[in-house]
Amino acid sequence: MGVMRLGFVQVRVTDMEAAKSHYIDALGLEKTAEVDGRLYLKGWDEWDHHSVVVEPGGAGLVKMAFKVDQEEDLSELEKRIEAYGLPVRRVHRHEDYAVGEGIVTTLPSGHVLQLYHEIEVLGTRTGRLNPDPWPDDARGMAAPRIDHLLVTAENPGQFTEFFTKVLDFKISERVVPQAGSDEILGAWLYRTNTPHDIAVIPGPNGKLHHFAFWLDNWQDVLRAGDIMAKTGIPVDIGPTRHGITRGTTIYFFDPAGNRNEVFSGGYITYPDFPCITWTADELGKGIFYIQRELNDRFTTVLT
């Protein structure tokens, strides 16, 4: 019941042709449609019509969309969101291309959140019958799927409260000012069995820090780094490892300045997974375990 997983991320870019080269040729996503000026993309191992939507108009997050388990979950979650004090708007079928009926709200953090159940299913590149482990025509980094996103909020505690109390997310890891404090400075939240489907850190309301694509292993992350070097993609940091989530990572930028990540590893979560706590004085090691310090660009460059 309720939210199953991250469905898609919709972002703005400054140059659609440059974005196509980045997301299709370098990251290896598949173009599934181009309608009304928007580009629809998916990883080769994703079933649904799209997991990324790119539109012209600058940079930053247009909205984040999560898929729910049952159609009736939308009505229940609509009531919960309204009870929390937020207005909700119904999204009509195909108001979003290839997506069924849903609901949308704007969070106190300024981020637009959409929930939906139905979306057109295209299938994976390898199919359902006797599939091979990867497609022969994979391009670039060959990202199989989207993994998570991280946003900023002036009040990360309120953001976390909404996702846990209204949408029933769990907290895998959190950052607090000091041991024994319950004040949330950052939180990694999940509904699936990964370390996080969404995370929040302190910063301006409405901003995107990054959205991430899963790769199968550390060797694939290193190969992705080689592709970034060969194609001139600006790298923020990595290859390295996180303390929080334990994942291996490279952060980099699309041509509009939106930060992307390739991510692998981490651990498996369950509904009874206990929350791991980090104190603010150890956040450098939590974010970048090997370097043990944050760079200014990582905490200040947002879209």
Second form
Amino acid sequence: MGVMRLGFVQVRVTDMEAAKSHYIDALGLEKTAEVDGRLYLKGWDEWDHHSVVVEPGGAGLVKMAFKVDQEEDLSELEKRIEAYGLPVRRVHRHEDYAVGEGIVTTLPSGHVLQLYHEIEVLGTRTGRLNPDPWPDDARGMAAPRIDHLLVTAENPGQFTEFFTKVLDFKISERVVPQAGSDEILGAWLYRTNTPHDIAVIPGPNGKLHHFAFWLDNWQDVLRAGDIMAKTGIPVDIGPTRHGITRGTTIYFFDPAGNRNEVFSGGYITYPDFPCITWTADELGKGIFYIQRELNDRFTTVLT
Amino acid sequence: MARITIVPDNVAVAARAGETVLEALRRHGYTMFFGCRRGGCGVCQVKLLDGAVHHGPYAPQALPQEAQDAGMVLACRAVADSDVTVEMVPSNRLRRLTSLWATAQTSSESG
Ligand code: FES
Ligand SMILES: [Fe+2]
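Can you return the structure of this protein in the form predicted together with the partner chain rather than the form predicted on its own?
Full complex below, order starting with the chain above.
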């Protein structure tokens, strides 16, 4: 079946203590390990060992890792990636803490992509037997899980081609220069049944635009905004709504300047979901539906 | 209290102890183009013409060596250690935000 979903993002930060108070106290993630200077985190509703890895060393994305459905998918995808012309390196078991064997490649956009199947399963505190709907000691924004990430690439069309042709992602929405054009300026890509697991917009290679945490509803997004105000977290924009994905959102920054998002809503996707198209002249509405205007910060502030 | 002078605008504001250049400007009713406010993105670079600053945590990519050699500092992370003069880069611009508030601030400071 291939790639199942976004597994984890690994990011650099300038200050580990500040990152802890941000991701654990404010976002409400659970610390699952701290090994060799790296911090491993998961949302309260995530079963696997981690969905975010934080390490010292500046800002930006170290790598993004997707979980595949079957162990055999790894060798199949290794062949496909090599056939596409990219070198693949085998990641051996426990090279990454708690993660099994995998493969890693550097995309033409400079982003490091890892695929793995096995990861330690910790479960959730609500459990699998007659569970309560949420755990008692939820903190801050109490983000249940990671949702997606957005990166920039000098050639978004090529980036999209790799994800669709090699990894069998589907495009939920795309941006083209004008109606009728097939030139991809940006794409929202999925393997799950959400509007996107990863998206790409034009910009410098290798950069992270943001990674996002799911919240259950708009009220929780608003409450997350209150927590940002109370704790002095710099907000980029929102609460507002994206035209693309229809999700409600706040963009904000972690203490290293990496952009985070809390995201809720949007539609579901499925194998015969059609691709929605936005023209560049309407992109303001596509990104910030209510403001209907792209600001310079959206296009230039990256890590 | 360090005095921060912005050129070419010739605006001077007083920074509180530990306050960054950007924080001092904003507290006085001015703004400029900035991004993460956390030393990650580098869009708030300004040029230090005179005086000394120290930086809070920032990512190397936000202020690469070439930029440092050219005298650039990050407005969101630079704290003035003395009276300083900083220059806006051509692509950035100091703007006055809330004239009502700035007026109140000016009169309370002169009083
Ligand atoms: S605003 Fe991002 S480094 Fe200053
Ligand atoms: Fe997003």
